[in-house]
Every structure is written in structure tokens, then in C-alpha cells.
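Have a look below at one chain only, the form predicted on its own, in C-alpha cells format.
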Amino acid sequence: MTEQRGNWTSSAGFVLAATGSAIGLGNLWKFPFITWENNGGAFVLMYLVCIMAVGLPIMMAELLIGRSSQKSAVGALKEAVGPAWGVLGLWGVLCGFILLSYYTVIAGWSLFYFAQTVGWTAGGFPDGLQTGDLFGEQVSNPGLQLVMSLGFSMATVGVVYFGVQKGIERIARLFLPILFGILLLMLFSALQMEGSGEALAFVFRPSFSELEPAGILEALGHSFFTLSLGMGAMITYGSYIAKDQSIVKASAVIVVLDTVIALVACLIMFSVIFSVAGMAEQVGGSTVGMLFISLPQLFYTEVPFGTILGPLFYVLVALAALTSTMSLLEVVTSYVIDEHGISRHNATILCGAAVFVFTIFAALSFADVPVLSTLAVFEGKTGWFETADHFVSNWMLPTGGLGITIAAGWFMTREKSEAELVDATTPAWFSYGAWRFFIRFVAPAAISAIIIAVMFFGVDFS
């Protein structure tokens, strides 16, 4: 018996779901960190150029491949491009599987800090508490890590279990407006701080003398990674788009929303950093430092209305993570449904359980567990978590993305791709010829530069 395939109920529902997939810890965590490391303005401008030249064309390519076939990543590539291309789809499914297995661990940290901030709001911030020590204690506690990861995994499975309309779209419609509201509230508070003017200048005033070649490469890399590209997520989501919904309009809105949220996150964090004496010198050790070490204490010592915003911020982090984890699980689940004929309910539970086995490995790699905490495959990366993150970020996503650009630009027929992008719903600003040029030449060259940087120059995008 074939599982009935769902569809998004409207363009707005799809845009919210896909935006939720793109908006994740990369927006709230990684982008502010790499913007800080690369001195702001010029890096941000370069990132905006890259996201328009690379991210947007690939977003459209993945969505059109999915919609043209109405199948998951493997079946979509087989039908849209050719039977051999199913291997690329399977690579994307595997990428989503591995990424979800350790992403859930980080997402679980948001639950821990939400509980902590609620306690601090109710009882006051403890005198003498070192938030760095607190972070170290919680990640090295195996039982706590497993409980938090299991909780987030169960929430993810619960959403995907109910399908596209009743699960993913419904949650996106509910949570994305809440996420936007919390962000705006935090931005309003941040702009009241004395460092907000310096933060605005840091983000939006370019100084190209401070932008190094490595920064350009990092802007290029993040413009690709931030949109959930290269792992089958947008192909899968694209397979649920109705024929009367515009891929071009939806792609543009998703990219704009994702970018705006990343910039707002920067303004919030940098306003805090520039308002606290000596904080600028303390930030920069790691992405973890901003989100889980520096900010928790600052909410209760420096940020206006911080006792309210502290818990709300970690609600924001949890919502952003959940809208990403449910898209990752959908990549794996839809493959099992389409290719193996298993019902959605059974496929979701099966895939969720399989992913959680590897989540256990990632969660325990922070504790003193033999092999899991000492695994060293890549230079400078120790433990299962860091190894998986490095492999996905530096190898799986770029190679998957390069494969998509080649498939859509060189092997999918012009007639088929044009039919998906150009119709009565296509906005006047879109040029199919320009898109085809960027997907055939610019995007492959850009992603090849990422792969070359990883292979020969030791650049690390994890």
C-alpha cells in the first residue's frame, strides 16, 4: 500500500516551514561568531553578495528538483536527472542522518539553559557562579546529556510523525511567528543599550582593509550552509510544493528572512558585547562562548529586562533548533517512505530511533567515555561529536551541494527546469537565463573553492 503524499496547504505554510529549516543554530550561533571573527561590515557585505550569487540559485535548484518529481531526495534526483543520480540523493539522506544525530545534542543544551534561566529569574542569579564552569559540568554529565537529547529527539519525532500538513507545517505556522516576536523584543531591548550604536556600525559599516581572504571564503561557505542546502532538505520540502505555488518567490522570501534573522542576532549579541566593559576582549574563543557561556550571565547583570529575556532567548534557541531538526528527520523519513514503502508513522519511529543511537554516541563524547571521547580521525578534532561535525560541514555538505549544482545546471534538461521556474506565478525580476548562468558556472566554482580550501589548505568550516 502506497503512502499518500502530502502537500503544503499554501505558499505561506511552505515558506514558514522552509524558513524554519534554514533558521537554526547557524543563525543564532555561528553567524554572529564568524562575523565577530572577521571584523563585521565588509564580511557581512561579502556574505550578502555570496548568498545572492550562490545560496539563492541553489535553493531554487533543490526546490525545482523536488517539485518536478514529487519525490524525496533519492527518487527526485533519479527522475529529474537520471537513475545514477540517486546516489547523490542517498548521500544527502546520509548527511541529514549524521547531522541530526549531533545537532540534537546542541539543541538539548537550550533546554538546560532555559531551565537554568527560569530558576535564576525566580530566585536570582547565584553569587560567584562561573558560567564557563557550569557549561563544562553539564556537557560532561552523561546522564543529563542523554536526557536532554532524548527529550529533543522525542519532540522532533512527534512533529514528523503527524506528517507534512498536521505536523511540520502546523508547528512552523505556530512557532515561527513566536520566534520572530521574541527576536524583535530582544532587538528592541538591545537597541536601548549604550553599545548598540557601535554594534550597528560594526555590522553595517564595511572596512575592506580588515577583510582577509579567509573571511571571503568563510562568507562563501556560510552563505551555502545556512540555507540547509546540500543535504536533501530543500529537495524533500520542494516535493510537497503544489504546482500553483511559485518556487522563485518562495526562495527569495526564505533567503531574505534567513538573512534578516542572522543580522538581527548579530545586533542583539554585539549590542550586549559593546555595552559591557572588557567583554569584547573575552569573546572569540569559540561559538559556544557567545551563546552558552557569556550571554547567560549578561542577561542578569547587563541587559535591560534581562530576567525576562533570558528564558525567552533560550526558548528562541530551542524553537530555531526544532524547526531545523524536524526538517532533517523529514529528509530521512521521506526517503524510507518513498523508497521502501513503509508507512509514515512506522518510518518516523524507525528513523528517529536509528538516529538516536548515534545521538547517544555524540552526547557521550563529551564525557570520559573510551573511543567516543578520544576518537581522532581528523587533525585537531577529538571525539565523536567533533569528528561527525567536521565530516558533515567540510565534506558531505560541500560535495552534496556541488553535485546538486551540476545535476540541475548540466544534466537536467533546460525544458524541465524552465518549466518549474517560469510560469504565471514568476515575478518580473526573475531571469531564467541569469539563474542558469549562476547554477552552471558561479555556484559550482564557488563550492569547488570551498572543497579545495578544505582539501589542500586545511580550512575548517565546522
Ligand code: PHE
Given for the second form:
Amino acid sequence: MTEQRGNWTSSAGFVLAATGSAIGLGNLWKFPFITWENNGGAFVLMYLVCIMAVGLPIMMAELLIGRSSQKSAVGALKEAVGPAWGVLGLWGVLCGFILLSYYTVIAGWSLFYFAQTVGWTAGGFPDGLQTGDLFGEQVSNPGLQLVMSLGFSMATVGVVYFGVQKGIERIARLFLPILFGILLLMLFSALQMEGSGEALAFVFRPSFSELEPAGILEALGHSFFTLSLGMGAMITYGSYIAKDQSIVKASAVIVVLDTVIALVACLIMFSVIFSVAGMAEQVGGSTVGMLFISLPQLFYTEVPFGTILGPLFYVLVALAALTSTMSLLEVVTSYVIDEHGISRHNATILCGAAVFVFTIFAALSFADVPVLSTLAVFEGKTGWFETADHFVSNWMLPTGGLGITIAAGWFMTREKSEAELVDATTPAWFSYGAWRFFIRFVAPAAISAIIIAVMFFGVDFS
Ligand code: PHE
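Now that the form predicted on its own has been shown, please provide the structure of the form predicted together with phenylalanine (PHE).
Shown next: the complete complex, the earlier chain at its head.
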């Protein structure tokens, strides 16, 4: 028996849930690292252009497809665009499935670092501890990896099990304000550090001679990941929006909040890094390095009030990750509920368990497990975890995003999209004509450029 579909209780509830989906490890883990790697300023500017020119129009497109049909990814595309478009929805569901399977592993690391930092706050930072070694030990410990990712996965299932209002919206309402609060506190503390001036200049002073063409494409690829676009999450969340809410306004708020948080995360991390002599030369090398190797120690040696901020910071990472994993699981679960008529409770457990099988593969990728730790499908990527991340970031999200632009811009009727975007609630700055131009021409051209870059020039977004 199918139960009635849920709805957000209010527009604020929806905006918080969608912002929670957008803000995640992409903001705290990936973005500071790629900004660092691409020398800041000019890269940040290109990222902002991509967010506005590609991310924002696609955000509106996904939300409107969801709301106009009131169905999850597969059903929504079938109904709003045409029966054959269900395939694009399935591509999204598959993408959500894979992304969730390895995202949970990184989220699990935040639990480990939370436990560690609580211990250090209580008992002092151990003399001579090498945080690089600590990281290596934890990722290669299969039992630990499994326990942490199982814990995180159960938390995700626990939220989605209770549905849109009592699960997802309630958690988003509770956690997002806490997340903003912790970030503000950390920003305040970081700006007191002597490296903060240099950090501000690094992020906001563009120097175009330092930006490589690959960096522009990386900025574009990341804008999908960070806004949860290209795989049906926003279609699914959009399907629970009430008719009297402005999709345009909501999209703008989500995009702005996600971007501000990404920039704040950079300022916090870079202020710390620039304040420590020699640190700027040491970081880099890997995405995990900054969040899980450099920072843990710096909290105890450099950051004002670091003993309190350290554990709080890893709570923040865990909360941000959870509000994203719940949206990923919702994409898969709502597909099973809507298309196969299974009840929410059964569907959530079924999907959570199925995803966890693959989480096990990702969790064991850093231990010495044959195939899982050695798999080499893509050049330079070793093991299941890296392979999955590479495939999702470089292939699935960009192709899914391109599909959405074509579906919304070329195959959905003008009347249908205009009716969703333009009504009494639409803000004055919005121009439907401009949106249509971006979704039909600008966004597809930009995404095609990424896909060509990945296919023919070996550019890598993961
Ligand atoms: N936007 C999330 C982040 O930045 C990741 C995500 C992608 C979540 C796609 C849901 C869907 O971490």
C-alpha cells in the first residue's frame, strides 16, 4: 500500500532541508582543498561565475520539475518532460546510490576525529603524535572503518525512516542553526589569528596568471557537487514544495547560503594555515590532508580556544554530512516508494541496507583488501573508494546535469516551466527569458565543455 506523499511544513523548512543537502563535505572538505590547489582568488571568482551561470538555473530547473509533478526523480522526469526521460531519473538514482555509499565513509571519519579531539581536550594532545600517521592508521583499520560507517549509515536511515516532515525537515531545522552557529564561532576565532589577512587576500584577490584552464573546469564540476545537482536530489526535494512558495526565491537563498559557507570554510582553514610558519608549504597533496591531518593538531597548538573548537568542528562536519546523506538516501528511497509502491519504512531499510553493502567496499578500500584496495579502472585512481568518487564527480554528475538542462530547456514546454517559475511570489529581479536562455544555451555549453575536457583531456574533478 502506498501512503500519502509528505510535504514540507513551511517554506523555511524546505529551504533549510535543501540548504542542508547542499552544505556538506563538498563545502568543508573538497572546496577549501581545490581552492588551495588552484591558488585561490581567480579560481574563486570563476567558481562564483559557474554557480550563478550554471548552478542557479539548474537548481531552479530541478525544483520546478519536482514540484510540477509531485513525484521523485524518475516519475517526475517522466511526467514533466516525457516517458523516455525516466532513464535520466534512473541515472540520478544510481548516482545517489553510489555517492552515498562512499560519502558515508568520509562522514564516518568525522566521528573518529570527534572522539579523538574530545579525548585530547580532556587529556591533552599526546606528545609527539604525528597526525598523518594517525590518519593512516584509522583508514587502514577495517574494523574501525566498518563500525564508523555503519554508525553513520544508521543515523541516515534513522532520519529518512521518519519521512519528510518528521525526519528530514525536523533534523534540518535542528541542525542547520547549530551548524551556522559553530561556523560563526570558528570564523570569529580564525579572524583573530595573524594569518587571517593573508587568508582573505588569498581567497578574494584574483590573480589570473595563476589560474589554469583545468581550474575553470574544476570549478564548474564542483558547482554541481556542492549544490547537490545533476542527480535528482533537488527534483526529489522539489516534489514536496507547496504551490504557494517561490522556487526562484528559494533557489537563490540555497545557492547564496551554500556559497557563503564554502567561502567561510576557506577563510577558517586558511587563516589557521597562514598563521603557522611553514604550514602553507606542508598542506596540499591530498584532499584529506587539510581537514583530517593538518587541522586536528593545529586546534591544540595554534587556534585560540582550540580545545573547545576542535571537537565542535568535527561535530560540525558530521552534522553537515548528515543533512547531505539524508538527501542522498531520500532520492533512492522515494524512487522505490513512488515507483514500486513499497512503504516508506520498508523502503528506507531496504535501500539503506543495499547502499551499505557498497559502503563496505568503500570502507575497506584503504585496508589491504584484494581488489577493493587495488582496483585501477581510471588512471591515477586506486581502489574502490577513489574509483567511485572519480566516476560520480567526473561522469555521472556532469552528464546528469546536462540531461536536466536539455530536459527543462528543450523538451519541457515553455508554459509548464513558466507557470512554475513566474507567479505572484516571484521576486522582481527574476527574468524568465534570461533563465530560459541560460538553461537552453549557457549551461549546456558549459557542461559540454566539462565532459569534453574529461573525455579528451583527462581533467579530473574528484
Ligand atoms: N552537496 C553535498 C556536498 O556539498 C553533496 C551532495 C551531492 C549531496 C549530491 C546530495 C546530492 O557535500
